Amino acid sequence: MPIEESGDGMRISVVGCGYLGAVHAASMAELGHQVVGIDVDERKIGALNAARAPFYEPGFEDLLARTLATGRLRFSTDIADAAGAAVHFVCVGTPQKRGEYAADLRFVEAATESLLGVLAPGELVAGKSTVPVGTAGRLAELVADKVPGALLAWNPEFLREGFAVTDTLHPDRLVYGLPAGSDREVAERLLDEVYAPIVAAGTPKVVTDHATAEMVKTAANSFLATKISFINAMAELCEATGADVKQLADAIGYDDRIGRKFLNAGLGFGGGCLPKDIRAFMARAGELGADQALTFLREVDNINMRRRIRMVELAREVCDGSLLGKHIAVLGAAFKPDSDDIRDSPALNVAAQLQLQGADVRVTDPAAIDNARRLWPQLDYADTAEQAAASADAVLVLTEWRAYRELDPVAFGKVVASKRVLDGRNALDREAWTAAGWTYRALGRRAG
């Protein structure tokens, strides 16, 4: 059902217009609030303005074309312009830092304090980065001291690339970590008119501490990244029985303790979220004394990285032994599909270490062209899938995008020199495309 506006709206700020931010902004708007999103980045707030997403994401653009039309949504890079907001989300990012596990705060430390030169007693700072267990505590003292009066809360996000602007109005839970005595009630009530309709609509809340909230965020993704990590694992195990890893999860997640979803295995995850924040929580815990707790995580992170140096044998095995010289199309780049996301992307990762070991690679995708072509400039590219292949000796499937999944193995058999195809995300119809003449081979199932 639709999200309804909530009647004459809030003013609302959004300090960090990347990609949650920037999502986030619009989706305020579009419940009704008056918004204004800020950030440093002048080209950033010039394209956003301008109704141009600088990301791609789904529905991303209407939606700021639309709220931009309402007047309700704007953009700054002045922090002055957040004055007067009841309520100023901090969206900005928390990346691992250079040669550590743990999460670099700057970001959020500067967002915070820039926050503190225009915001008022009574008014609320909310956080929506992921951060390490602590940091809101550590943030609440600071803006008490500063601003006696102002409140600082901390409401996770659980976006999904792909499907973020519904997972931003539409949200499975809400999660609201408040400040003890009474000011969690004022806090409370500031989040639930934030988010009035969402409340009105039945969706689930959470309402916990600090400390609570920040970890739900990182033991979320943990979680998922051990499930995915898991089944990786058990396809490792069916490479050296000859049993099949896609068979064997949909055995096991028939099982409602387990379930089906995040049971594909394949070339792992990547992304700006799972790695860095696993590795973050490890660092966190060893902070606090706490390391036993998560050392599964370590390995968790291992298994992950092995399926890349898998693919790249598998994609050797294929080749006759040899790489040297070999035509490899790789089709995909972002690190999933619907995303032109590319950060520790598994597909461009696979890629590169082909090329080291010299293969001819040409690397294509529906979204993350450009931005691959900035990080990984020594690596061809093509623009279709079809010019991806012509003459190749194998085709690598390595991100999931739908156009892949549906490609016609008969009618691509004709660009190939070889039809030999490895599919690093069990996303293909095995038996289309052996039927139509492929070598099929993928991480965990017997060859093809």
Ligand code: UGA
Given for the second form:
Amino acid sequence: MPIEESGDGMRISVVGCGYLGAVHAASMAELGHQVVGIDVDERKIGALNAARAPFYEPGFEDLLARTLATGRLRFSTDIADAAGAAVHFVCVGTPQKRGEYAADLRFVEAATESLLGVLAPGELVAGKSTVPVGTAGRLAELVADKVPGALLAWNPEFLREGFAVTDTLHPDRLVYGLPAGSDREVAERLLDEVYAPIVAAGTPKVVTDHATAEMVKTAANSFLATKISFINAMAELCEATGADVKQLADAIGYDDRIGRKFLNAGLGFGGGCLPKDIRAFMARAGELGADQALTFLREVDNINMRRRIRMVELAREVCDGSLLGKHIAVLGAAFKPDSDDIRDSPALNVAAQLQLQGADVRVTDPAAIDNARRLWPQLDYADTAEQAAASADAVLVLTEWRAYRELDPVAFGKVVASKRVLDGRNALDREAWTAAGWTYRALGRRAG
Ligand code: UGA
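Please give the corresponding structure for the form predicted together with the ligand, as opposed to the form predicted alone shown earlier.
Every chain and every other molecule in the complex is listed next, the one we just looked at coming first.
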């Protein structure tokens, strides 16, 4: 469904131009608004102004070039350039604190404080970062105290990496966490104006308070993580009984109360969101004296981490019981396909464990090699799957990029030393690989 531009547009600022902010800024310009994206990182701002995406995201660079060319979008390191915007989006990161489960709110606090110097009465600060419940209420008081008449809303974002542009321009819902009293209507009107074409397209809209909006985001990510760990727990049982988790997922997924999406068993979830969000949620529940409500998330986390260990064991098993000196090809370094993001990547975690246990590991990825090399310089890297797999004793497919799903097992079999493949994402055509003479192993499935 095409989204129409909205008239002359509003003036909007977006503070924080990482994944969320850069895509949000360009998308808001696409809707017809006058947007300035602000970030403290000069290199990032330089790249964005030159229409270069600082991260891999299908469709983003085109959108960036198109919106910069209209003159409606620009990027700056100077917060003063945010002055005069009707709505200021806060899109900075909330990483996990070092050595703790809780979220680190330093960047959200710094961004909000920096806005206080430019904010005027009647303007709206709209938080999009994922924050522990209670943060918006606290920041709203700060804003009201320092700039009387300015407002604060929480407006969580549900975009997936790899689909960031589509998810931003065609979200499946809008969630507005609004202040109480008469400010509520003003804030709602401003957000409706920002999202006018999206609202007009009939997108469901949930209008609520700050706390509910903050919790919607963490609850959604916790549910998704739980769904993945549920099917991975079933995979553990399948391994113990000889049942097949892929068929099990298909069969239960036909029940539309369950649904097949996010029931792909394999190496489990990683990335910059699900792992840290469930941990921050547990930490916050503890602070609120409600930790029992979320103890199940600890098990969700445990099930998820156990899959990585199991993958290493499986690799040892197929390598005749020892990893020492074995050449192992790892296909995939990003935490998921169509991304160069390696934050808490299950693939890289497994690759590193194999290397630490004496294997000779060569990793390849269509987009994430540079990032991976910076984090794990001790691993070997190759540009192509064939180069990574040359003379390999085993091939591990750990991120299901299309290029790997579509490998020809016959031709690929000619480059390796031993035709052993471990399908860490249950993404390969088992029959085709076994027919080509490969020993096929996958998590939660019988040996093929
Ligand atoms: C996730 C949510 O899906 C978004 O809705 C949310 O906005 C975002 O976090 C965020 O908080 O910003 P994302 O981290 O991009 O998005 O990735 P997902 O597509 O959710 O995948 C997360 C991980 O789960 C990946 O490692 C993926 O390989 C794994 N996964 C996913 C499975 O192991 N099995 C599945 O069936 C699905």
